[in-house]
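Here you get one chain, nothing else, as structure tokens; it is the form predicted alone.
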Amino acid sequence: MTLCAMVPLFKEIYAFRDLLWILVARNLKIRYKRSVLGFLWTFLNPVFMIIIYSIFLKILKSFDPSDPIFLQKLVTGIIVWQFLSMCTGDALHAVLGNANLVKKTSFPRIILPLSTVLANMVNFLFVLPILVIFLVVTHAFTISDVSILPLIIITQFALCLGLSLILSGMNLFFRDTEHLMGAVMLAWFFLSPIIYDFARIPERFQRLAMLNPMCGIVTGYRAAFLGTDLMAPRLVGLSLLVSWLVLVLGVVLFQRWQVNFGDKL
């Protein structure tokens, strides 16, 4: 699919911008409904991980002699790949469970998908904060590289809109896309760099992990905040370009796949 072939979709999105931001700010609600705290969740889970995991490491020792950050890059990988993890399983009912709007009214499908998304993003740029704070008052906070921010979070978008809109339309057809996504996540999560720094892989595997799009995400990330060697720029960008490929072929098998919504609901 062209740019050229996407702009009447962005015409249809932004027709429809006021369902959207309905939906995202349902999503949100939705998420912390009945909860004495509601929304100040978000701000408290991230603080509550950070204290389990700065406690519990130094009970069991698992800390890296020779990395002096070694709680904040693991830190910092566990909250990048949660905005992935919780895209990926909000998108699974992203359209059936949207099932009677699908059927009774007429609009860009793509819109479902793309508000949890949305509101995943609202969620994970309030983390943020959080994170910086904790890095600050650790001493490991850098910002020598933070100019490349704005790029790994679009990019990052891009990957999980991409993902989104692949599930979402995979579990109307096939239903066993849920039941497997727990094994396929767990899998992705160790392949990715969450829990060791990615110049642990052997050199002679790198480039393969490359391909692995979570891997120069995290990288990124990590040398945003952190001030980390980027280790090989090029392989880099090869990781971020595999993110956006996978945002357009979500878009052309979405586009494809919706025309055959309103029977599979």
The other form holds:
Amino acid sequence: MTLCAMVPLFKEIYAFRDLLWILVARNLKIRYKRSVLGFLWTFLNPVFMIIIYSIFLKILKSFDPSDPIFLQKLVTGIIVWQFLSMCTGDALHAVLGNANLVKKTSFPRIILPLSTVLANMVNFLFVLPILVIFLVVTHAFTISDVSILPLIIITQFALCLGLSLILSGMNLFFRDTEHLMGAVMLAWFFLSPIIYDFARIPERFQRLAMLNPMCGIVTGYRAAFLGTDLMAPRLVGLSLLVSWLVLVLGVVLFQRWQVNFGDKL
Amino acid sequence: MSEPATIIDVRDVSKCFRLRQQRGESTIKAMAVDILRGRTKTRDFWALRDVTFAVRQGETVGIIGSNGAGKSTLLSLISRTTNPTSGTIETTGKVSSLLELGAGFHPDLTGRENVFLYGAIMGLSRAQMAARFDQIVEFAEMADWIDEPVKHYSSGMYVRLAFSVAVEVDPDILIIDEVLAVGDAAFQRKCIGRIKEFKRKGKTLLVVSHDLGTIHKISDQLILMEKGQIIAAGDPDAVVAEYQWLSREKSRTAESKEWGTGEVKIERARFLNEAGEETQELTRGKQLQVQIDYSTQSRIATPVFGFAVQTASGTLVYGNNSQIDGFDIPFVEGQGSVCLTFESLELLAGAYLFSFSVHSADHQTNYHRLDNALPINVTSAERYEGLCHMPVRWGVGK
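Shown: the form predicted alone; wanted: the form predicted together with the partner chain:
Everything in the complex follows now, all chains and molecules, and the chain you saw is the first one.
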């Protein structure tokens, strides 16, 4: 599929933008309507993770123990990771959970995973200021590479959308996706520099690690907020490129699969 | 005036479902089982085969047929919720469909939220939907419930709201699958009123229903489907007759039975029209002759020939025999026939089954009885209600 083939898709999505917003609002509403603490959960989950990891990492020494902003790096990493892991989790049911809509009505199916990713994006954008406040209060916030922040956010969005498209479609044809996901996400978590610094990866593996899009994304966020070294910008660029390739792959696969969604549900 | 444009064009459409012999989802477990067993056992099921038809702007087309004939599959293809295995479907304009109960409502959202969700699926903006909202709620008579989650709705409420939304989004083509049967009689009447209004606006309607009366009333054209194929299409009267004929044929083979001593045997029975031609179709009010051919092994004295007319659902319409009518048959021997004449057949439109019997005058011996042996299709220009015509005279008093 060339980029030209994407244009009608964009047009289609634009034509159904009202549906997209309704679905985004619905996703947010359904998630928070049912629980007493509502939006706080978006915030409390990473807080628990951070507390647990900060204790264990002190013992494990995965960050440089003398690093004064080790906690801030960890918090940034976990919050960034949470956006991804919530997207992939929701993606599994983006199409499956809307069987009613898919079987009974006609609209561009891509709206479904797109709406779950956008809902999580909204969540993430609400959490980001809280992260910034935390970094400011702890005197770790440094205005240096903030200019790259929009690029990093959009790139992470592309990665999340690409993965969501693949997962939401795949889960229909291959129901084990749901179970495999847990293990894959756990491995990915530890392979990404979230509870450690990218610099701690042995040099000979660093090139390979940069193929992991989360390496570039997490390193990018840290550079933007904490003024840490962007490492080799070219390598970060490479892992950002991978994110966009995942998106293209996701769109191509999803559009190919969606023809049969109605029969699979 | 030129012919209205074709708005739904279905060409050579086939739909095949691949059925797994073992029901289940595609998982590693299922794959491993398949590998261990050798080949994957799948079976192709053709829900539709080479279906071609066209609907013109402003037409109302009804689709009838027995369960599993492919009606709903066809509607879901035209609504584009599934894709055909082969063939093409072209539709012009906005299609709004009510496929079964549900219509894409989300159980956790309120009626109000679902109305806007459906509007958005139909490509209407929030403002356009807001402008129609009050009318939708009013038509559905849902004012007290609109802010409740739809999972608390009764099925009648569900379908009322779904119908109101589907009509109110102002589609060019409205597709309705069997949903009208759910509402109560009052709401059904309201729906039919709304459908007629919809037709007046020159919109196109595609309806699937088992309610022959309703679908006959509202359709300009009927399509009869059987086993994934169109077997009749066109004038509603003719297609309904064909359908009733078909279901009679089916029930006849299923229900037709015979028994008796066989001393007198009914070899054949046939219907003859005024001109003496064999027929299985008649217009109400015309003369009908029934010729019953019998054969005997020996001479049988004072046999009684009888007949009964039943509807497809088994309601007895009329029964009579030669004894009741005081027509004495002294004896029968060898081969011969008994003739029965309805000077004016007063059955109303529909399909009926004739049963025949021959027994002894004292009713002790049943020689031969043929149940539901002969079907006849009656057509009628008048729209009377019920089973048979009763001539009446109207008058006006002071």
